[in-house]
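Have a look below at one chain only, the form predicted on its own, in structure tokens format.
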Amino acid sequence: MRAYLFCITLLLGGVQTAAQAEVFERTLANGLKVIVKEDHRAPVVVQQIWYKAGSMDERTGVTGIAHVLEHLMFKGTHTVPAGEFSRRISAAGGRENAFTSYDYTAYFQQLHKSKLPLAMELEADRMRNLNLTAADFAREIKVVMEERRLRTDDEAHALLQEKMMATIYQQHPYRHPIIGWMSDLESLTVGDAKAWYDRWYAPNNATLVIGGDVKASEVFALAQRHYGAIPRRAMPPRRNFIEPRQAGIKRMVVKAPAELPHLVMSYHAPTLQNPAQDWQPYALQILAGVLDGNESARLNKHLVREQQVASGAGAGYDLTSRGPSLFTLEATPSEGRTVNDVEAALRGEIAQLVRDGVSEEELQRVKAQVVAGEVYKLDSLFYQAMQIGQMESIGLTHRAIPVILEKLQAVTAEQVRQAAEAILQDDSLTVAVLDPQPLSGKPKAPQGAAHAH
């Protein structure tokens, strides 16, 4: 035990250290917000931009915008032609991509640090120039679309989480899928695009971050030079959407072709708000490392190898988002084994570990999982920068990042229990079970998060 604590006491240090080492923030007078990384390991940069502007900003008709303009910034300037974006950066010997979140939309560039200046151009024109035209629109909702048909529509597992989530939410915007409804797409203009892109892309409404091989001063001089000029706009009022009270428990069923039957069982669960003052969402992730993480946490170790109820099962849950988080167990049947089956060994667990708590030493494995996983993200620079944009899109901020890792540390045993108790409760319990049909003999869709262009 001793040893566990001395290995968390020395990792613990080591991660406050590097997550509070070298980071410079200012804030333009356009309201951009320029976060520097410093790190000084090879001669690379990453550039990100972040716009607080995701799936959950959309009205409902036209869902999946976010993401159809996060394909059409790639499309061209008034100035930069269709595909000459990447091409620029992929000459210069870097890469680059998008992602679109419920959360935000960010673009990022990794590259050496002498091209940063060629990526600030770049990306500070896209942030007021996009050239958007019908043509352009028209051949990229069509890619999108077959995008949502291979990794939704014929992807029984997507197609599973994305009815289970329209059932779970009645009010919030996390009902909708991030890519869209089909009769969204089918109906979706350019004029809804410029809107969007009119109404969130804005200097005030973005959070730069900068890390690398580099310095705080010259960087922030660079990214006077190429935003500063870009005129803040005024920025419509968000609404803040409360999900009501779940008053029972939901049953769900989707029939889709797959091998194997699944069930989710997901629990609506609290979210960060205040870092310092909070404790039930640092308990309950460390909940899920105590449930899964390794081989020998509780489900892996009790229903699949033990029991031999299913032949995997997993738990989940993010403490940070702009919304609402969900609690989530899952798995799938064994052999000769039902989904009631194995909902039923999932409410075993949960009824052990509430009547019976977790051990000491249970605790300070995952503690110590935690860290050590934390310690490991630091090896990537893009990484730190990701944790640091997420947590200003979200309305948190990165120096929340080594107060979590701290109250982390600080969670007990019987807050564990308790968080248990608490939010793993029928009421606002969701199950939604996978029914297999026959597979039709078509080619699984490759997998992978759905990036752009």
Contents of the next structure:
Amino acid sequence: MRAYLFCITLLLGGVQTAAQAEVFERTLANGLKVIVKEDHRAPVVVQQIWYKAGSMDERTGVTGIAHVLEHLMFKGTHTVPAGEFSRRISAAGGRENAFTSYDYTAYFQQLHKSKLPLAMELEADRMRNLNLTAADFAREIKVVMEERRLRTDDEAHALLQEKMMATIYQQHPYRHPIIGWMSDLESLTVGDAKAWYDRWYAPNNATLVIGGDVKASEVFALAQRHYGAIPRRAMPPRRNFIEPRQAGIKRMVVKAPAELPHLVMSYHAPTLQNPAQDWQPYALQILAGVLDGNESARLNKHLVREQQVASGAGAGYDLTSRGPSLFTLEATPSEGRTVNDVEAALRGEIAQLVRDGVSEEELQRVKAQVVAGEVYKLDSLFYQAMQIGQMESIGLTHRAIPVILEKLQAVTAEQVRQAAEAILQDDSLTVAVLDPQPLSGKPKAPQGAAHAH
Amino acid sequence: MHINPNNPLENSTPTPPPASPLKGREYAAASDFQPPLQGEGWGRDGLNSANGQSGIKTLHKRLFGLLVVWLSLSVTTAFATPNIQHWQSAGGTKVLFVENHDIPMLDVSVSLPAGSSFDAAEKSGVAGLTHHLLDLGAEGLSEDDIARGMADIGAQLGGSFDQDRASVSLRTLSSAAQRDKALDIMARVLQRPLFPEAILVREKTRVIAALKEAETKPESIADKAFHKAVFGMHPYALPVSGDVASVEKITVQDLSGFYRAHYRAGGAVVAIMGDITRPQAEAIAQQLTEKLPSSDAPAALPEVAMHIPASEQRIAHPASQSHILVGAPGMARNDPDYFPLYVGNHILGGGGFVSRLMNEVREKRGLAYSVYSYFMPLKQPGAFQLGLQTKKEQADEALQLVRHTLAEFIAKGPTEKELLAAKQNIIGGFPLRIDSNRKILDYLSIIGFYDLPLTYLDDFTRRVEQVNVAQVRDAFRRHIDPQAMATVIVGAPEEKSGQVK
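Would you mind generating the form predicted together with its partner chain now that we have the form predicted on its own?
Everything in the complex follows now, all chains and molecules, and the chain you saw is the first one.
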């Protein structure tokens, strides 16, 4: 057994805590990696299983299949009838769900610690024995279409996001929405689901994360008993997409029913490849914090409170993902102001950043939040397990978590400035605008025209 | 107030610097609009925040939908419950405290009976703006001083607001340097807010923009029409953030007057959870409330009229789905039928994947992604609500099915088997309800605010265990008349769209 102990106290300079983060790992003979995060504060346990298969692994024409299969995983196996999985977890006092992202698909249950064997038995069973029927598929695909209508088609901002991703990425599969294009959903078959399941649902393509009031050694034994007999399978080679370099600014408009316009500026940005060596992703993460990490951060202070050009503004960056990342800035113009006004204001912020950098005070403020956040996260077992699962699933390991924390602390003001200068370049920018349409379908007064109060 | 977006009963995800709101959207198999698996009710959002709109996020809290449920397993295991200490401060404030040193942090919340139901109809929105402006200027502190002061020490100032309750909450590291600074700011925010004129003007503009945006969203349109139909002239019908016309009229005097009348020491409830001692907790409670106004208690809310006429509104909307809400006044937090109704609703539409509504509407027929029912227990009876969204063409089919499922449940009640399964889930899942400081803090706050017994947690499993089929059936029959319900369909099927039938 390879065990490793990560003591948050070391990072926090002597703050003593009873909730030390102990993480142990072992890989079963069939390739299933098992990671245990002991936390004895409450008699509960969370099981999460993470498959390294997300929407980015889909091919053209079958978009949405990763997520559809996630729904179908609740439909029963050869020995556990449809609906029975949820009934048994419920009867054990458990909560359960699943989620699909671009990069992975994960399933979880939260229960009293005595119910972990039940959760493992059921989860292991559906790793190999799913019973996919045309009838279940036909019903569930309708549910997924309703989900798409609810969360994308009728949501102006989600629609903007979906169309923006399709514009930003020319080749990389991040251009396809996780939930899938509607016309793909309409043509998917149970055979597509079966093929997806057979291709990716194998122990050697998964990470099992168990957190809670458990002993690692007992969890490993339990995992061996329930998952150990599932045979390893050959994984198909993964295509590694290199998005062609963007050669000039892209602009797009989405019309949808809404009241307020909205503008998003997305710049291509790198992700963390080597946690110990890289510096730019950390600097970008700190930069996002300087812009939008707290109530006194620049965008809220300057655009919303002082200039009052925006009724809301934000910035964001993910430093970890399997594919490429984006650095985004966004804003909603305030009454009487336009998307051009907020774009100019956001560009003003960028120019100031590149020219003057960030102050030591701002830097320390963002770092103070990073440190405090590491303590606060101890209050959520689920989140800690989730962080581990995410890191493993995107190709880093959970050992990167403390490294990232350390490296964020080491970012300098000059690095933040340099990262801003290097990344926030027009040639790799996509500007997406929501052009709000009246519910009646009749045209609106031209943007920026005076509105009666 | 800046609002903590975390559902207090969900797993909090304190992400260090923020993740992009636009990347990594995830799709869940069950609803994210998860029915009240965890509590008996959940929030309605006056201004629906939609996804990732960084814009107006400060306004979008509303209900914390939790409304606690406590159990301890009587038959099999006895689950340990936190040891709640309780006292009253000199000014009459109720204090609940759980001492716990596992994590070097402190959570504090102060709740006041100052929710939107205390608004006058013509000045709807005053209560919400009063709460919203608390941390935008206080004695000796500009809004930026407050924001920077908290950020510098990694502390999080948050809050929540609903029909009954206005809360301010704080999470901070518990070492003296951070704790003292954070509490000093919080104390001034709560007790010496300034309501600066220029900031009110700015925030009114933002609120109005958000209200106009909400008026385009089917879920917000439905929510507003539904509460109007269910509560009529009662203040529970008022939109929690007001409406465009009423917010335009609000002045600084309205806010300071509302503050003096409703932010009273005698009505406040302080909940404290975390890494401090009892003497420290006593001092903190004192520090946060001793300078609150000592005005007289305001007049009690009018009674909710429990019987409403049957109504059905079909409101046109270009969305591809119809948003359907059905309901009526439900139950108050102190209703003697609380447990039969809670357990019964778990079976009907509160228990997630295994509920009757989920089974009929989603699992068997694929008509919706999310379908649920809940009671919103408030001081007065809050709404009992069933909801779903489905594509327009099948809206009438889905509505009939929901009505039929409800009518049958009320006529016959649950089966013994269903009741057993619900009890197993609620009782067996008890430890998950108190497995974090955040969850415990929220329970302390609810117990204090709604005058629940301090033994509420210890008693809960027994109360659930005692519920029988006849009680559920009788309680539902007495509270819910399926012939006298309000129905709202936004984005109704084309041929029938129009106004009130």
